[in-house]
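Take a look at this one chain, the form predicted alone, written out in C-alpha cells.
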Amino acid sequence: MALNAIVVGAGLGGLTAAAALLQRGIDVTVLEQAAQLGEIGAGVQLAPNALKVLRALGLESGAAQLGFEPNAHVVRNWKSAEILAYTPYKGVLREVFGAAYYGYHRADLHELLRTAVPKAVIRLNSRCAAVRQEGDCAVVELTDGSTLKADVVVGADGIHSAVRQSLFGNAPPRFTGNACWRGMTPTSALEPGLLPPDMTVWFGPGASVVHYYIRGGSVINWMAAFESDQWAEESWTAEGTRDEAVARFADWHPSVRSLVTKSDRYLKWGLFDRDPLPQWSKGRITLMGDACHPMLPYLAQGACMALEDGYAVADALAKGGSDVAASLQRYEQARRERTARVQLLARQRSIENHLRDEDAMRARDERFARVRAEAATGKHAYGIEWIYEHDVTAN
C-alpha cells in the first residue's frame, strides 16, 4: 500500500521534502500556518551540496537562472579592506564539487520549489498545535481543533517547532549573544564597481558583515552581525532604523558604510540556536531542518541542510516500505552526525569571525594565507570542502 505523508511547514525545507516525496509516488499534504505562500525579503545562499538536491528534483536549470553566481568567497579586514582570504567560486566549485554556488532572493527560490509541489496539496491557514501517534497513524492536531491523519508526519516547522515540542518538550532556544541587521541595497544606489561580484565577509572586532549579489546583480543582500549583551528579538521581520544600523558600523570601511546607509529596509534579528538534538524521531513522526538543527548563518548552510534533509527523508521512506518507524530511524542515523558537525562549526565560526585579540587574529589570518595557495583546487579558507562535496542524492 502506498504511503501518505503530512509535512508541517511550507518553507524551503518543507517544500523540498514534499517535492521529493511526490517524486517517489508518496501522497503528501503540506500544512502551512500562513494565509498565503511566500517568503520574507531576505537573501539565501545555496552551496554545491544543495544544488545537487535541486538537480535531482529537476530544478537546477531554473535555480541557475534565478541565482547569482559569485566570482569568489572573499574575507576582508573591517577597516582597511585588505583581503585576508580568497577562494574562487565561479567555475571552480562546479569543476571540483560537481555543482555551482548561488545567491538568491529567498522568495525567488521559494517560488521555484513551489512549482514542484501542486497547490492542491498545500493547505494554508493550517497551524499545527501538536502531533501524536495513534495506532498505525500519525495525527496532527491543528489550532482550529481539527485533526489529520497520515502514515508519517515530517516536522519542517522551524526553530519553534510545534512538532518538536510534542515529541521532546518545550526547551527554549539559546540566545547566542549575537544579533544582526539585514537589508537589501539596490546596486544602482552605489558607486559603480564599489563592491566586486563576490560573496564577501568583512571580519571586525566583535562583528562581521556579509554581502552578495542577487537578482541578476541588481540587488546586494547584506547581513551585519554583532555581539550584543541585550536579548534581541528573534524575528525575521522586526523593523529597525537606518540611524541605528549605520551607527553600529560607523567606523567601518567606507564601502561597508555606503552599503548599509543605502539599504531600502532595516530588519533586526536576534541569533538563537540549540545544541545538536540526540534524537529526531519517535515512531511515525520525525523532524528536519531548523526544527531539529537550527543553524547560525556563518556558514550559509541552514537552507542547504534543510534541502538535504528533505531529500533524505523522502528517500528513506520510499526505500523502507511499510515499516515507517524503521525508515525514519535510518533517515535520522544518516543525517544526525553531519548536521551536528555543521551546526557546531557554524557556532565556532561566529567566534572566529569576531575575534578581538590581536594574536588570535594574526594566527587566523596566517592560516588563511596558507590555504590560499591551494584555493584553485577547491581548498576553502574555512576548511569546509567536506560540506560542499557531499551528495545526499547519491545515497
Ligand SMILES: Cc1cc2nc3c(=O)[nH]c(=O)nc-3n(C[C@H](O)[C@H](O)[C@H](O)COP(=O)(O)OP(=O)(O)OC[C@H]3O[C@@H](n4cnc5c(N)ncnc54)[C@H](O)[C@@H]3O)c2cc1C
Contents of the next structure:
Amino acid sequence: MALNAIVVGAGLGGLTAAAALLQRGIDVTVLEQAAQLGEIGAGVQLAPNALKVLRALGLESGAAQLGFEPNAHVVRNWKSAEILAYTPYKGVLREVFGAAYYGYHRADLHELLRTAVPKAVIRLNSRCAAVRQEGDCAVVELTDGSTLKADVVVGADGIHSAVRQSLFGNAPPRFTGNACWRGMTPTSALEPGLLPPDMTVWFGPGASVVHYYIRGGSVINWMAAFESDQWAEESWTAEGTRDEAVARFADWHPSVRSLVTKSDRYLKWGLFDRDPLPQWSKGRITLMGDACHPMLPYLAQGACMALEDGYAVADALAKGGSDVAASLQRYEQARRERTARVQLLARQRSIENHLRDEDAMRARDERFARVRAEAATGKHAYGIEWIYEHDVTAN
Ligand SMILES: Cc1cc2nc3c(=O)[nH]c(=O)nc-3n(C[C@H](O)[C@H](O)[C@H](O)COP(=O)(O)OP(=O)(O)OC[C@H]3O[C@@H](n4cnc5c(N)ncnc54)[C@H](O)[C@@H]3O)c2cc1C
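Please move on to the form predicted in complex with this ligand, as the form predicted alone is already shown.
Every chain and every other molecule in the complex is listed next, the one we just looked at coming first.
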C-alpha cells in the first residue's frame, strides 16, 4: 500500500524529510505557517554527518558549490588570540569521516533543499493548530479551522512545535542562561587577512565568539554568545543595536572587536533548549528536529540532527510498509539516544567554552594540547568524532 504523509514545517529538517519521502515514492504534503518560503539572514554550518544526508538526496555537489569549506577548527583565547585548540578540517574530514564540512548562508541551504521538493507539495499559510489520531488516520487541524488527513504526520515545526504540544503537552522550552548576538560582516569591511579562513571560536570568561566564512568567502557569519540572566526572545529577528553589541565585547581582542563593529546587522535572542524527550511518537504521529530535541548551538549540530532525522524517518516509513506505528517506533529507537547525547554535550560545551576558573581553564587547555598531537587523524578537541563519522544513510 502506498503511504501518504504530512510534514508540518518547511524548515531545513522538514524539507529534508519531504525530499527523502518523495525519493522513496511516498506521497507528501508539507504544511508551512509562513506566507513565503525562506530562512532568516544568518549562517549555518553542516558537518560530515549532515553532508552524507545531502549526498543520499543527490544534493552534495550543490552543497559543495554553495558552501565555504574552512581550513580548520581553531579555538583562541579571547584576549591574546593564543591558539588553544587546532583541528584541521579541509581535506582531513573528508578523508577520515567520508564527507566535508561547510559554512552556509541559511537561505542558500534552504533553497538547495527546496529544489528537491516540488513547489506543489508545499502549502504555505498553513499553520498547524493541533494533531490527533482518528482510526487509521493522522489528522492535522489548521488554525483556519480546516483539517487534513494522512497515514502519517511528522512534526518538523521547530522549538515551539504545535505537534509536540498536542502529543506531549505544553511544557515551555528551557532558558539556558545563555543569550547571543548574531551578525554578518562583509569581508571587504575588514583589513585584508585579519581573520584566517577557519571556523574560529574565541573562548572568554562567561562568553564565546564563533565566526566562519560563507558565500565564497565574501561574508563572515558570527555569533557572540554570553551568559545572561535575562532572556531575549528565542526569535531569529529581534533587532539590537551596534552600540549594545560592541559594548559587550569592548575588552576582547581587536580582531573580534573589528568583526562585531563592522557587522551589517545585529540580531539578539536568548538560547533555549529542552531536556531529551523520553518519547517522540504516538501511533501515526512523530516528531523530528528542533520540535523534539532543540539544543544549544555550541556543537553546530541542531540542523545536522534535523537532516539526519528527516532521512531516518523517511527510511523507516519506506521499509516498514503499512504498519506505520511500528515504523515510527523503529525510527525513534534509532534516533533518541544519539540526539540526546548531542543535546547534553552541547550543554556541557556551554560550560567549558565559558570557564572563568584559572585551574579549570588550564586543565581544559592542556587536554586540548594533547589532542592536537593527533589532530591529523581527525581527533577533535571537542571529542565529537562519533558525531561526524555517523552515516544515517548507511542502513
Ligand atoms: C545561534 C544559532 C546557531 C546555530 N548554528 C547551527 C549550525 O551552525 N549548525 C547546525 O547544524 N545547527 C545550528 N543551529 C541549530 C539549527 O538552527 C536548528 O537546529 C534547525 O534550524 C532546526 O531545524 P528544524 O527544521 O527542526 O526547525 P526550524 O528551523 O525551526 O523550522 C521549523 C519550520 O516550521 C514552521 N512552523 C513552526 N510552527 C508551525 C506550525 N504550527 N504550522 C506550520 N509550520 C510551522 C516554521 O515556520 C519553520 O519553517 C543553530 C541555532 C542557533 C540558535
